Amino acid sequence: MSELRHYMLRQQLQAELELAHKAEAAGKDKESGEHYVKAGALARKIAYSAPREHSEEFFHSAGQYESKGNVIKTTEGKDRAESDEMIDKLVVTQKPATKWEDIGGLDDAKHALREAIIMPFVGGKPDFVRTTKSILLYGPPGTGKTLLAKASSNTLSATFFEAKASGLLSKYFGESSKIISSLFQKAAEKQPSLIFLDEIDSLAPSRSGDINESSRRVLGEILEGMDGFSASKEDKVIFIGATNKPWDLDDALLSRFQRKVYVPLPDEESRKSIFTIHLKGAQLRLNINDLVKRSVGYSGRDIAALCQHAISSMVKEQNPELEDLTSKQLETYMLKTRELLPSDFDGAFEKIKPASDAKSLEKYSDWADEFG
């Protein structure tokens, strides 16, 4: 498949996901489900043309989109939380393809995670050696917390359970507390396993604030689930929670995390590594070190967006006739490219700003000093 075809499929995929999210927010179940299924089909097409190191990620995404779309369409108006089969399709995922070397920088966080996740799986260890089974990843948005969890699962060849709080709290799944209970049960059944729960602060806010009874039940299920596998020496289940707002977590939950790992913004060396990863294969007439100096305060996700914006701008400039071509012409069209120039990134830096500011970074530092 041509580079142009691959690029257009990515654009179509993004459009379908935006339509799915919009319909989902409006409560249009059937319409949302149809768009998710279409997104799954597009992601599958992209997987077949993507480089080997990325194809598994697209196949994984395709399965999730298709499963979610089918769940929404076939269970419209029903109590979705009562079906374990539906939970499996949405929450349980295949082994991630992400490896440690796919993540730029974060050496301290990688070391801490490797050390924590390996010990529970060592068979010959004395009773006095305690293992870490619960880890909290915290830090600014876009710093690679999800990638770290996926690389951990890849290392262990464990069943990987990935769930976002926004999905578990969705009206499509009824009572979130039942979902949480089922999640921990299935992780125990399919061990060795790793549960990754993103946006955990949304599910387990501090009880010192004003939270409703439903949120209390959800928090109770999480605490009970963590106590269950942590108490058993034989269980090979690791729970990783991730949050951008660690100060909002309930104290009881916070105390149950045996390890808290700060995932900071990338330093200079890490930013260079991230730029190198995302510009791999591109011809450059620029000095990456200049980009590194300009990107102080940018997260890994921000840098990825910078690179994509610069590449997209170059492609549009070199191929102004794209929008006027027919579908048949597109199939045989040879995408024209050129070297990336500093000017390509000028527009990217103008458009894309760091997600975190100095004040919020100071808050992370203060919290780490007290709790980390």
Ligand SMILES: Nc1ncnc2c1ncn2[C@@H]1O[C@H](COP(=O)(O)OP(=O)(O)OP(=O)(O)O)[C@@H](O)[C@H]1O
The other form holds:
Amino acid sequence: MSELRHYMLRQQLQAELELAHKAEAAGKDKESGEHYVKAGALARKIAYSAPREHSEEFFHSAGQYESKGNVIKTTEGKDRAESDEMIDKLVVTQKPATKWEDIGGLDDAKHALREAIIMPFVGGKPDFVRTTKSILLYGPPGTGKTLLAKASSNTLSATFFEAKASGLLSKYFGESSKIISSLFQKAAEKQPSLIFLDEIDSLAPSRSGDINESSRRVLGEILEGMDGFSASKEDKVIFIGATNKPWDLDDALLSRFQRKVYVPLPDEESRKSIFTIHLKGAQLRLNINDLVKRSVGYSGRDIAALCQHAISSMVKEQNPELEDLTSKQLETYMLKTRELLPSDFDGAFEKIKPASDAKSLEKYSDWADEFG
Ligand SMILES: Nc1ncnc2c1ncn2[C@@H]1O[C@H](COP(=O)(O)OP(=O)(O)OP(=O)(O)O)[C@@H](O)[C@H]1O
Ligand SMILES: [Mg+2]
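Follow the form predicted alone with the form predicted in complex with this ligand, if you could.
Next comes the full complex, and the chain you just saw is listed first.
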């Protein structure tokens, strides 16, 4: 680092500290805490580049500023209430309705999950039986990762905490590390519980990537949270992370997942059961095997979309007057339907193309070979 940059950073650090003291003196805890945390980040930056004899000292101060900042921020009553409120928004307290039989194929993944999630709930088990508490689901988009997490939670009648990482980061940027720590805390209070963190790659990008201070803190909280409940034999908290970019995950995070479960694109047999699930109740004058053959490379989500598309074009054809009805008329209207024909799927296959290409699929299997 150049002398000049070093000098600038020290100036900024000085300024942040002054703001922090001033806010603290004025009783503005939240503001003060934020300045301390910023000061901590600056001190850390300086520490990384300072000559050896000084870096230790800056690391030390960085830790102090950061923890002081975090303490001040969280002890302020209003602030804590805010993050509680955010958690409430994230928590899906009603039991997810998804059942294992709603998920086509994925037998290996289902077995792995069922085995893993049941074990912590077995009352009498000898000490040498290790239980799996953290599971990473990875695979191409739309293959059933979220469904699997929901079915797991359903099986356990657990409180289901679901957070979509990207939303968390964008909506509550800066607050997210606090939310994560409260999330783990709440999950422990309300156990048995299952924390499902979707799109985990966006919260915990690999260290090689350009990771900012906020993401670093978030990652730290996740690691700490995971260590917390995996260490305890009694805790009935399961953590499921899902990603379709496993190669973007931080190594420290990756190594903490006890199981990594690949959720692949469906093969023929699985596509058949997925079509059957999504056409349930409809009358068919077609051979599902033909649909299976036409849908090589399609994900479960693509197949669900194909079925919806075919059904709605049949419904439109049978009820051309539907759009012109008043809401009063709609209430008493009996929808006309007919058997589904292969031709109903023509438009659907035309419109909906597989989301994953061969090249990106190779990336998954390569990754699975190395880390899975
Ligand atoms: N194996 C499956 N069986 C039945 N339906 C499926 C299956 N996989 C996907 N679907 C359908 O696709 C939708 C999306 O699936 P899901 O949300 O589980 O995908 P995902 O793997 O979490 O995708 P993403 O990586 O984009 O988050 C489901 O709501 C369901 O309708
Ligand atoms: Mg998902």
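None of these values were measured; they are calculated from a predicted model. If you superpose the two forms and keep the largest set of C-alpha atoms that fall within 1.5 Å, you have the rigid core. Residue numbers count along the first chain shown, from 1.
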{"query": "Displaced residue check between the two forms: residue 360, CA, 2 Å or over, core reference", "finding": "no"}
{"query": "Residue 34 C-alpha shift between the two forms of 2 Å or more, rigid core reference", "finding": "yes"}
{"query": "Large Cα shift (2 Å or above) at residue 310 between the two forms, core-fitted", "finding": "no"}
{"query": "Core-referenced Cα shift (Å), residue 45, between the two forms", "finding": "53.8"}
